[in-house]
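In the form predicted on its own, a lone chain appears below as structure tokens.
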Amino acid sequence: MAYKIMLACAGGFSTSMLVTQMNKAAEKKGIEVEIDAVSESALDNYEDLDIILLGPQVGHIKDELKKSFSIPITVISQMDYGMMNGEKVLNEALELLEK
């Protein structure tokens, strides 16, 4: 089963670049995942997600989102986000999903 991972930031653009890096990391590992990025205001339009990863700039909405979603929600570290470290972000998401 492929996990559905959603990244969210203010506009969805910068997280889209991280999605590309995460997909490359998943492909190298032979992991089947579905990763997408949207603006935080569009999250309510999605269902059946397995995890939500927030860009650091919208990390302040984490507690509010937890009222609407009963899935893991975490904030991507500023360092990993800035470095577009797709492999590390993917690994952290998978660790949370496997807990």
The other form holds:
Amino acid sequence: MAYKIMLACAGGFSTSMLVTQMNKAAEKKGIEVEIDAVSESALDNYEDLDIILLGPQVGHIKDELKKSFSIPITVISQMDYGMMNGEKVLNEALELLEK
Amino acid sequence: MSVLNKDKLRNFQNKVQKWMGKFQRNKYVSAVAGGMMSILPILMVGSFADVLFSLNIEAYQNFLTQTGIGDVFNIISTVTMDLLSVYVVLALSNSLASELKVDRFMAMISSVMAFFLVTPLIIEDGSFIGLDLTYTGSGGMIVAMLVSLTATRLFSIFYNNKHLTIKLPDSVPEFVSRTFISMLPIFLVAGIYAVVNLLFTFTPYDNIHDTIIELIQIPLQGLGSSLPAALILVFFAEFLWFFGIHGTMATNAILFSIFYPFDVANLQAFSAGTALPYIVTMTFITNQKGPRALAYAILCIRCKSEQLKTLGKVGFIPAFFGISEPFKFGMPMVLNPIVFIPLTMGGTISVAVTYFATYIGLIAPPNGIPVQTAGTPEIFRAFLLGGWRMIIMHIIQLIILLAVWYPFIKMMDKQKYSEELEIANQNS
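Beyond the form predicted on its own, can we have the form predicted in complex with its partner chain?
Every component of the complex follows; first up is the chain already shown.
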């Protein structure tokens, strides 16, 4: 079953750019994943996600989110986010999922 | 930069993030920010109707009158803009009820009821003949916020009190028992706001709306619509970015509750054809910080350092859509003492310059159309905000930003370039 990875930032704009990069990386590697981006306030509407990746600018909501989600939640590293390094972010997410 | 202790800075960053997290995740703050955001579609519909209604072309205006289409626009404008406070009550009550985890629908209807209980109606010969639109449009927004937040909170307190809810046996269908559970809480909410309304009739202002307008709204608007308040907010938002926090999102609750009503007031004046009362509105603050991301992209692409050059290319198209995150984190600007000055001053200077350009009449005050900063392409955004004059203003803003940032990015480029050379030498 394909993993469901959800990215979240303030408006879902900059994370959706990273999603494009991550999808490219996943395709290259032949991995089947479902990656999406939303604004952090819309996260509550989603169920059965496997992991949430937060943009560094909304990293401070992580603890609060942990109260409503029991899946791994992690903050994307600033440099990878800035350089839109989809491959690295995807790898790290997969690593966490397979732990 | 050895002047600043990196560990201390990081420590402070963690603290700031914690405070911000607490503030932003506060139930009332997030109910205001999220709730107000959700009425944007209504405001959009209203502003389009207003703009279409008031386009100042004679032939077009004649066409509107003759076909009766003008009346249609007028009705749309009335039920959106003149009843905006009602939508505010619904939206805020909905988002707070979901934060408090009580029956959202019941909370919303009790809030609307509470709002109308404290709002003067038009009554002639003892019978109700209509709503007083003075209090249901932009003028009633602060009361709408206060009433919906307090009514929803009160409703949830009563709702969660076992002694105040009527329990029906399990065999009763859920929607029936749900209605009965909310019965007493809504009675109590009604009683409280009826008493509040009665109490305000003893004040010199006669009702809560005029009291709030006289005692809070007018002084707040004097303060809020002034330039210093705007500059402090812009500075603060960028200051938060220095610590890696999305600044505008953090200040959203303040922007929405204090500055958003000014946009609505401007829009109403715009459609009525009267002078626009405010320069500093929410749209003004969020949009006149200048095309910052575009300035970063232009400067980075011309850098010698591979990292900055690549960043410039990666971030150029997003920059055109007003998205600056690649630069904020990729440069990085976060916790980078070199860029502290241009980061906090760039947008602030841009807002100040645009304010003066508006003040002396070179460009028009914001017409109140809620233009979104992120996701709207630069030139188009400027056009929406104020036609071709605003496009020129944004080019001026870009030049200012380039000038403010140039020396600092140059400094960083030099540093990074020599680091990259060193690494290349070591590897060869």
